[in-house]
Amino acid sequence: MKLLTKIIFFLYREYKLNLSGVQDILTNIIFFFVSIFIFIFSIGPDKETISLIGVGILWTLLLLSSTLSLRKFYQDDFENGNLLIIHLNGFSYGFIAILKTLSHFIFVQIPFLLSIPIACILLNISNEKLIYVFISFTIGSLILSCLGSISSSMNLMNQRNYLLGSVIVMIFSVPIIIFSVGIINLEENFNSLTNILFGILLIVFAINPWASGLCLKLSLENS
């Protein structure tokens, strides 16, 4: 019960931090939609072409937009000492990584999830494919949050080059985009591709606490 109370307070703290930084979330969403308009204007008014490549554009922009928030994944809490305080309060580094990943998914990825219907209309993606987009993004975005946790914790040990974390996320996100786009475009293979994507989620979710926790520990010990 005491642990549950601590978790609730942690998530409430994350909620207040994200609420105070809501302009960053809005900036990410604005970047997402502006990028969609740029793609539409560059392709032209051909709706069939836009519909054909719309899913790929949607996932690419979701990936790029989500990487904008990676720098603040751990950086602010690391600089003001909150990470150490949270650890001393009874949370292991791995458990901190799990909670921060869930927090990132809830407060950063879900706003993108809510904006997907509007994006699908702009990209001329049919309503029949909308449910597949939701399923693929729900699983894929949680994978992106796990990858973001790992790369952001690595960045704490590499203060000179913050782009390294984004590059890592993009490289390991290629299979996610491939299978997510396949789920939407190849409806007959929906179950098999969804199982593969879910398997990737389980693997990354298992690696995340170990890898992120180790990076957090080393960063705090050497700070």
The other form holds:
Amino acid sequence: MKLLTKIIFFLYREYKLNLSGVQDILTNIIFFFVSIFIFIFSIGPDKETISLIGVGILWTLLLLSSTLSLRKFYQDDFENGNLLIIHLNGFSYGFIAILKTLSHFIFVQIPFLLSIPIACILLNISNEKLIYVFISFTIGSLILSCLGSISSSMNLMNQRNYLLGSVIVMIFSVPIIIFSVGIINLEENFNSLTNILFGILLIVFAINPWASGLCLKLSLENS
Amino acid sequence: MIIVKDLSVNRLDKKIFEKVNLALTSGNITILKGKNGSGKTTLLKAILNIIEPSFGSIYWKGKLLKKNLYDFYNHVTYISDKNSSLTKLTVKDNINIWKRFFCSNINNSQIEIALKTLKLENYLNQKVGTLSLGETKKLEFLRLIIENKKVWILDEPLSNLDESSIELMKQTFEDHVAKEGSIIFSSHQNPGIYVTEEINL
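Let's compare: the form predicted on its own is above, so bring in the form predicted in complex with the partner chain.
Below is the whole assembly, all chains and molecules, this chain first.
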């Protein structure tokens, strides 16, 4: 019961922090939409072309936009000593990683999920495909949050090059993009591709607490 | 309660300190003194099992600390030299979050008394980022009251405090040890706080 209360108030703390920094989330979403407009202007008004490559553009921009927030994943809590305090309150490093990943998904990725219908209209993606976009992005964004957790925790030990974390996430996101775009464009293979994407999610979900937890431990040890 | 036996810490082949021994029992205050870089924070972190010691062992309630870690964490409050309050939130929000996150059994009237004593009652709706260094430090001490644990481990608790606040800290320390609590704190000098053990690093 006590642990459950602690988890609820950890997420409440994350909610308050994200609410106070709501401009960061809005900036990410604005970046996402402005980038869509840039793509549309650079491709031209041909609806067919936009529709054909729309899903690819959507996923690429979602990936780029969500990597923008990665720097904040652990950095603030690490610098002000809160990671240590949370650990001393009985949370193992791995469990902190799981909770931070969950909070990243809820407070950073879900706003993107909610803005997808508007993006689909802009990119001329048909209503029938919208459900596939939702499913692929829900699974894919959870994978991105797990990868983000790993790369951000690794970055705590590397104070000089913040972009390295984003590069790592982008490299490991290639298979996610391949299968996610496949889910939307190859409807006949929906089940098999969703299963593969779900399998990737389970793998990174299992690795995340172990890898991020170790990086958090090492960075606190060396701080 | 805490026994540190022959503790040594090396980092990157550099010796930070070696063969430190200390025993902290109920009602005791231990001060760690030393120059900058002498390893005061490192020793506190080693006691908290954040840093792996190169040699020696730490015991909590007679058992090896590592085998009894989460019981130790249930009894200890650590205040670092950093400001752990969330600067984007108000003082009131920080207090509410701490109170619930630490499952504190302290009621609101006790917190109000503590706020008055620390002279922070007028800043409740102010964002922590707008407080002065001394006020932020005093807000950190409020966590000691909210967490309400037996062992206090404090890193440089007296820095950035004015004389009246240091007096207040002395009184708080005395009250805590009178209630069978125990304290380890690091400081460059002791401004007259009664200590039972002094360790020079």
